[in-house]
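Read the single chain below, which is given as structure tokens and is the form predicted alone.
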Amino acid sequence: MSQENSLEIKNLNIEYLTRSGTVHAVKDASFSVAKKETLGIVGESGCGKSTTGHAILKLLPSNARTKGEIVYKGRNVLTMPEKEVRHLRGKDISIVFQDPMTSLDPIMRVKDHFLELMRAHKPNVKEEEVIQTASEALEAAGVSKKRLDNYPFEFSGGMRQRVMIALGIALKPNVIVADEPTTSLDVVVQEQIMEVFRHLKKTKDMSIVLITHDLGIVAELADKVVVMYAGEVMEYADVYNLYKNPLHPYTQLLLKSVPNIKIDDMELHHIPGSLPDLKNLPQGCRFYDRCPFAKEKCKKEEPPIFKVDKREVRCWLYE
């Protein structure tokens, strides 16, 4: 593992065993997260981005089957004993879930959430230390320490999300996974949450994995971007070049489907069709039946990853 990387994902495969068949959620995903870097993972709902994020902390359901490597400090998280993984969560790698109302316990005060988190790693921690740590984390996330005795239902949706971010950074992890942190929030609150992440990026020594379908957020916060479709990485590039010159047809269509009020007379596009059935995947390229550049070869043969100017793209156009 490179000394410059906080996390490396190598040939990650994830399947869910269900009564109706095997769901091939992620296939051969490979990318890395450098120290102090923000990596955006984007794609439509069902593309495998949240599954990938949860796998980093080994939080997949019991019917999931994984292969490959998620390397942190030279060790594969996927093969770690559960006891060691529990010690890893929160302290080394933390996660901010997309729905704080279901993630926070409604009958526990904010202070109690921090107490539970810290006792998982330091059973004899004193309440004074908890208060100090919680206060610093809340202030960093834009929440007054005076609200430590409040319950989750006493906060707005945006403030609850800030509390979740504070819990995520409390133990100063090296990596934080933010899973759709602005979902279901109005645009004003979304901007406030983005400002929290901008502040964290400038002031905290941590890497961020930002999972979202919002390409605008990724453009502002990310250093590199992974574009996923039907469980596969379709494009992997630095954010500037990906937005300036997207290579994969799926990435091109994704960017065209984003409204931009700064461009006069811009025609808004949509991507026709829908994601393939992950239990019954096509033989060739998974994007074949929606791709405007599809050829007969694309239908029969699945493309590998091609390297183009320090970027990676899964498309026969770059053979």
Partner chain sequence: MLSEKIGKNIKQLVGDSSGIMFLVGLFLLIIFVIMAVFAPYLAPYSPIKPTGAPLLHPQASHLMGTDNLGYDVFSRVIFGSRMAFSIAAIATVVAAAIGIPTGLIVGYIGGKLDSVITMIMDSVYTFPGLILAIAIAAMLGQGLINISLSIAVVYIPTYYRVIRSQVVTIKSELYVEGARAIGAKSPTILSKYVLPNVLPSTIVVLSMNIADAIMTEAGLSFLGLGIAPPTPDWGYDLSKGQQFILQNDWWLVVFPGLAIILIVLGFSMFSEGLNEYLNPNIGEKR
Given for the second form:
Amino acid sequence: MSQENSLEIKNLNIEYLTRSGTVHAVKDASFSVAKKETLGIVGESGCGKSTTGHAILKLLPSNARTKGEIVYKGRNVLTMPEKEVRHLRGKDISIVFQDPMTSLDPIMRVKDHFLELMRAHKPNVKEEEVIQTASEALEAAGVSKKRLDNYPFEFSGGMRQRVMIALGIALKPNVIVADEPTTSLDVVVQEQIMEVFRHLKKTKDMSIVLITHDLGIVAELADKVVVMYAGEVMEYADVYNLYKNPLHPYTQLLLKSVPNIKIDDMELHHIPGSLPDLKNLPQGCRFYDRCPFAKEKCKKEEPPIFKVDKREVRCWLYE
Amino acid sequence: MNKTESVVVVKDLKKYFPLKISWLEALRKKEKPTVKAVDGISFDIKSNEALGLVGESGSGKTTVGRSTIRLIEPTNGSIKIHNQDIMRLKGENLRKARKNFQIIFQDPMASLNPYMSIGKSVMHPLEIHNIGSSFKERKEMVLELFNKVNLKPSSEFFNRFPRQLSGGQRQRVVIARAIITNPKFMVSDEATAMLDVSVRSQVLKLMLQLKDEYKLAFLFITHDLASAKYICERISVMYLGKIVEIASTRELFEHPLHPYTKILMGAIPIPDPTIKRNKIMPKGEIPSPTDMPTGCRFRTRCPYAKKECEDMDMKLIDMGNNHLSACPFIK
Amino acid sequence: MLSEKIGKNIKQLVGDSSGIMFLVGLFLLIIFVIMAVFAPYLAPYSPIKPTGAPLLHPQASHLMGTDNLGYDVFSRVIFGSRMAFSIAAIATVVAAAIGIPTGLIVGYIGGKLDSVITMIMDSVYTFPGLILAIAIAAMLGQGLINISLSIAVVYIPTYYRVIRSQVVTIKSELYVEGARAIGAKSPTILSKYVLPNVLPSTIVVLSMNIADAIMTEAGLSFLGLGIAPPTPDWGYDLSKGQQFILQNDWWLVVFPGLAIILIVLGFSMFSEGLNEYLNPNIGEKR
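For comparison with the form predicted alone, produce the structure of the form predicted in complex with its partner chain.
Below is the entire complex, every chain and molecule, led by the chain shown above.
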């Protein structure tokens, strides 16, 4: 991956301090996002994908402790003062959340949301400029600019998510983090929102970090994929090779578990067992309990990342 | 009861929710405005048969599930379960009849009382319906069922609380509680929607296994056609309070007829980056049930809509092969 | 409730270390409980007999001095805790015994009954607590039971409101619908599914309520509507002591006042800490 990276994550560690113990949410995650590239972070609940995504904008709750680097334009976002991070947010890196209803202020019109966003970066911005920018962004997200004066509750779920995306791309950021952008939506609307992302990929010059639990969405949108399990990157590969030839046992089993719509394939697969307790992790591989290929070594030693061709996999099978 | 007779027969089920209006408006209007969440739905399910009910949110599918077992009062319709006229039952009789029909909700955590051990939760239906003579006997029944739904070691699980379980385990507890009274009819309302992919199939398998073992009539409500495929012999597709298509699972997957079904099927993302489909996508989103289109309710979004659609009724037409569709133009 | 506000403010002060707050509150309460239980052994003198010269400064023989009649202030403060606890306890138990079941049943049934009862409770609730207690106390007259009852009336709506609002929320929880689906009767649903889920917040209200009841009782006694003298009572001593404050006889006010402050503080910190402990959602973010 030699082309220029717009974002590089190096040995990211995130812990949450809670009353009942330390939650090891992310451990030693490293990956990068190249310019104009879409990176999918995929995994099940509790895998640390959202935490990782939020860390990119330094949007973690106060009980989170971070180590490692998130390098944007040669600087580590994690150690940047809050004031400078605020300048990055929205303008350089923006985020689209899962639930557009709670992320939009119910008493502000769509126009006001844009105004607020732009004022944060340019205090004396003129109204015409706001309307101009907002109209372009809304159009790119498939919303008519006539709706600038509407309030969030006047939009359907899918339309609200489009408005969120428009806000995300308004200031032409280099990186957009999309955290489960379609999870609260129905399949048909989800497809419509995916179409928006496809369009953005084609027309805009930006990198997308797409966080989702849905392997189908990743397959349709991502160029590169990070598969996370229990806070660790288990596999990191380009989308074609990952789906054609998954290396990590977890990826293999996960792909098999997805219900498909082929009528002649009636086999149901699942991964036995459940996620380890993130407050009390096992000594060896975190997938050991559920892995059909587990060896003695896997129980005792945690596997490092192994490089296979141009791919990365955290599994002793590839030692 | 002979073999082919249906366990569940629902005819013309309707559920209208009254709209909140000011008393001034109420004085002026003679007829109170309503939301037609379910608008005349009929179906039947045989023993050991699963009928899928697929639709988007707002289609009314959840309301169908709850009205069928009278967790909410239907506005109109007839419901027969196990030869019992459910609509006629009142108070105590309805309460007693509930052991014959059960429901599994979407959110397993919310379905369980956080202050009741899961053993007691599952035992409670036995106490309510006076099944088993002593605590010991009932506990035996619960433990046996825990083994069956793979909550092992069962005696250890008995005293655990919902928060100590994983999502998949919780849903298996909920399923155990629903099955323990040996019901004839089971409603599953998006029972696997909140589960992670890696455990979802396990719960699907369990439901399949129990359906076979208890010869259940199963109403499988879901937004996910792919999950429905594994469980259901037949699938019905619902849109804005109406069933638009109903057919055997194979028939529906191989020859979907109604435009909405086709769209629903095309929208499912496929986990294979090499497949690039040409998707037909509808305009906009599901309209609000307070503002329903005239004629065919799907016509405002249908890519094939024409003038005639504005004033047709959405009668299901038999296209052969027991394949019913509400669109007369596509055969 | 006042004690709730106090607790919240202290919580802001101590920040994340709410465990400490809980422990300090508990520590204060234990001291007062010991005082009340072992009063005859702890107090050096009888609280209702003159035991020295009037208006002695605090000194070795009279740790908190004596009042104008020569009563030992220290002994009166110690015995006063008994009065505070007994009135608070009776008042709280009576208020809870009426407020909790009413809230539970009315909240569950809902409908018109709910509107009517809630309206009545709200109108009592909006009345300033002390003034209402004064009015009732003036009607009932002095005495331990009468004072307790007049305080109880003030706090019935507090329980009712907390319980009712919780029941209304819990009623729509899926596990309650689930209980209906398995065929449970309403009384069963109330006792097995609703009550256990409202109980934790009840316990918190209970402990906050005791603090408020103590303050109200002190207020009533201060105004002369409380317990007949010479029974030791902080509020009464406080009101009597204020007559001498201009003569610089500060100990008559400071010690009973301090006792009231500390016990209220103790209950507030304890209940806020308890609240956080019983309500894991407040503290633990993910």
